Amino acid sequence: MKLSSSACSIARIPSLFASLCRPICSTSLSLSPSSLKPTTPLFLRPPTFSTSLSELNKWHHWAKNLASSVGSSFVHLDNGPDSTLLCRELRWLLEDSLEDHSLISQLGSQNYHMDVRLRASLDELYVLWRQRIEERRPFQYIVGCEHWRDLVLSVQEGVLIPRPETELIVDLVKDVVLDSRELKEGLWADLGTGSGAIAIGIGRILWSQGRVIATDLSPVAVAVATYNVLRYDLKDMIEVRKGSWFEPLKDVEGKLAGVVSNPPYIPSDDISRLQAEVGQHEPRLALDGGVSGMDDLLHLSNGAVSMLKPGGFFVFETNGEKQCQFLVDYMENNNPGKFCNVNIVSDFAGIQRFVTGFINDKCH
């Protein structure tokens, strides 16, 4: 993730809502009885509940008006979201809650008497929009969703939001299994999964000719991964292992053809000066990089050497430009000879954001 507002500014791609509203049965989540449960998006949820359009009206009035508040004092207290933001939001909070979209466009009609149903009590919609703006609560926490690539992946407390700059990643290695047979065919480890957003990413595009392998500590986060991994319908190429880093891939050490990771690298003293959305409300474990935030990227660079087959390819997100060329050095300095065609990858806005590289006998 990056120290922007970009926690709040996603892309919502409503077409895609026909093709993945269909729930998944409970019995298909394949997680131990001692497992957590993950939260059902709200999308996804049977719309169970049913309000008047005259009270469903009232709500959406007074949480404009609480959205219009805040004006830009978000913005300038720490580049949080502004009130045009938040009317956005506003607005995919009906959608998301309502079975029949086309209601929207009759909020503030004569038709109060209309029975409108929802998948959200009209209750906890008050509960939950009052959560957005006093506790300054992610959008993506309050739906349950976030929108990445082509994907809508359920997301909850605990575990980090995808952000779209580490779609690259996906793109990344895209363009080297096209060059590769042996990489397209091999076995791909995601390390610090989260949502398993980057492991569903690159499945779809290995398909049935590779596997990929995503860990992560958080058994929150290996819930959610795996509810993702089964909307998917990936669970025969992805599997999610619990553990730290490398620790669960043991048994396939220096067989894997490529490692990809968006790990924790944010300085420990600037967590608290992260957007309130961020800081106060995403895994510390996701964001705190340690004191110079290069904790983790360090402990991924040595074990990419011995967890890689020769030919292996890796990328690493990082902070941006220090921080890229901080961990190029250690590379060449530390591991003198192992990696080769080391590169730094600017993301979307220009900023130099990924190291990649392959193992030694990709050099030419």
Contents of the next structure:
Amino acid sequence: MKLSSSACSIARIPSLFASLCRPICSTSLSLSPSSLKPTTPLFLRPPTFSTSLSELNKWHHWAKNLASSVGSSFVHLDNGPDSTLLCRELRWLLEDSLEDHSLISQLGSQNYHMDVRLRASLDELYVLWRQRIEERRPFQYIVGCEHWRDLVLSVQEGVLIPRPETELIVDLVKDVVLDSRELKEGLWADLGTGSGAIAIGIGRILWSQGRVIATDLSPVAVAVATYNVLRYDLKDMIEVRKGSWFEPLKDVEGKLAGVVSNPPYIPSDDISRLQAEVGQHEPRLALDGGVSGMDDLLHLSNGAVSMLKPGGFFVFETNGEKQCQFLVDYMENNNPGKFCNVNIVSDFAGIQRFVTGFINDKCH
Amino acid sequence: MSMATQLAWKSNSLLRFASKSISRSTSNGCIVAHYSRSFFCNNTNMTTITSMRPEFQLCCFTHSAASNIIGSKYLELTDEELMKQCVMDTFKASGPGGQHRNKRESAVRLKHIPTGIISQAVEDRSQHKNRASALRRLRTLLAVRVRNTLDLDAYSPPPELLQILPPKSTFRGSDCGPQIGPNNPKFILGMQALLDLVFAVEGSISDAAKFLGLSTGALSRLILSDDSLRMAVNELRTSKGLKPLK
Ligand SMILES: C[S@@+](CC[C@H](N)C(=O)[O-])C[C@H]1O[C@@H](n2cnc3c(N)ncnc32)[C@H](O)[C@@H]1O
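Same protein, different condition: the form predicted alone was shown, now please give the form predicted in complex with the partner chain.
Full assembly next; the chain just shown is listed first.
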């Protein structure tokens, strides 16, 4: 994986403690402009802290017990994580905190006075793990990153953590660009880009002439997506623009080869019942799709007609079977003859998740 | 029904089933057919899948001339081609998923339809990486479990097998290039060919060594150099009442 070294220089001094003290905001828009400096993910911070193996061991023991005490209570409460998953997360936290990963297997060994280099102080690690368990702060916000496809993306409060389901959008795009030079070299748009996940995934499969414009209304998302684009050395290929859906794209109307989006699609009434990690910590702007959850999907499907060029391709992620079928019907009825090869694609759990298709012309 | 007939019947019906489902997915022209709904959403409990040690079944699938793909051919497929022969699912389909959930699982399970072999990976942090790990494991499992029948009278070691042999082998010409070790992805092809031979000689290392122009000791060392290979050979030897290699 090639990461730009200059990209790391835009990383600010770790402001972990600042972010800990800051109240967790439910909408990204309420963040003050000064917090728009993206936080450096834990694994990229310098290993400037040290402790002894025995102190680390103590922490690990404590953290494991805390995780075990959860049992399956979160599962029953709101379908949250069980202790098996929490213990796996604990190992990943260690991986991201330790300069030397091989120490993980030595935890509990005799070598007690050995010095251990850490990327966060032991006190921070206590605070962080307590937040994970007691406040249900998402693991990905704790370590400041999410592993998604073959990428490691920076994330923080105010930006949606990219989901495993969404990884498939990049594969769907890969499948269509494979047989079309026009799509491979074309201009793509990722609307509501969040961390920039889909845009970066696509940027890495297009040919060098290809371009992606990633848009988001949230200033935090724009800042984090920009940071991630720089880290993957794609700034010549991906442009991040701030604004609502197609608004920042007026200059490319009718010129897009592809439009992809994972817009907010959860019905407003369901938001209060989400698992705590999502409902209490992720931005509502990224989740709430209005009464039926379809406000943004309908807006996007209408816009796609004029924004895409003939033969252009689209993928939209939805809440499941009901929304997929509604969207397909809506497209056929509202813009008859405009789309073709409209398909519903299931995710890996077998849930109908995506609607894909082309703008008519190319498919005869 | 004898054991062998049962196995033949089982693999046959699996193959028929496979060809049906594959043709269904290609005939409707849908580019994403292989991502479609999986057949087994409800049965696996994550906690039972922590160890990824492959289990060995002996001679699960002996490919006869009647089947159109011979066993070693699976390993020659690209990742994408092999993936098309698989259905993939994640372990949990509880709830609506997507934006509703903080990632619970990025675990991946692949079922290779033509053989029924299942391979899985849970330990990576992204689904993409778990898929790659599962695919790598599938290749090992295919090498270990799919046997091609050999005609020992006309046997000469195929090039992919010569590549993994130590230079001392008298059959190894200078055109073979340097010896390929277990970390090279091509090792698996040679491993499958080697297992075909060891099975054909019913687990006798000294017999197999003769066919390869090696000393018994040199072949033992090669077999012991890779865990999957060693385990497969020892499983066979135990079943034949021979002592396992150490
Ligand atoms: C479900 S998140 C998806 C984020 C990212 N694409 C992903 O898959 O991880 C939806 C995104 O849409 C953005 N969004 C919400 N309303 C928007 C609007 N009117 N215009 C542009 N983006 C919007 C949110 O800020 C959020 O980043």
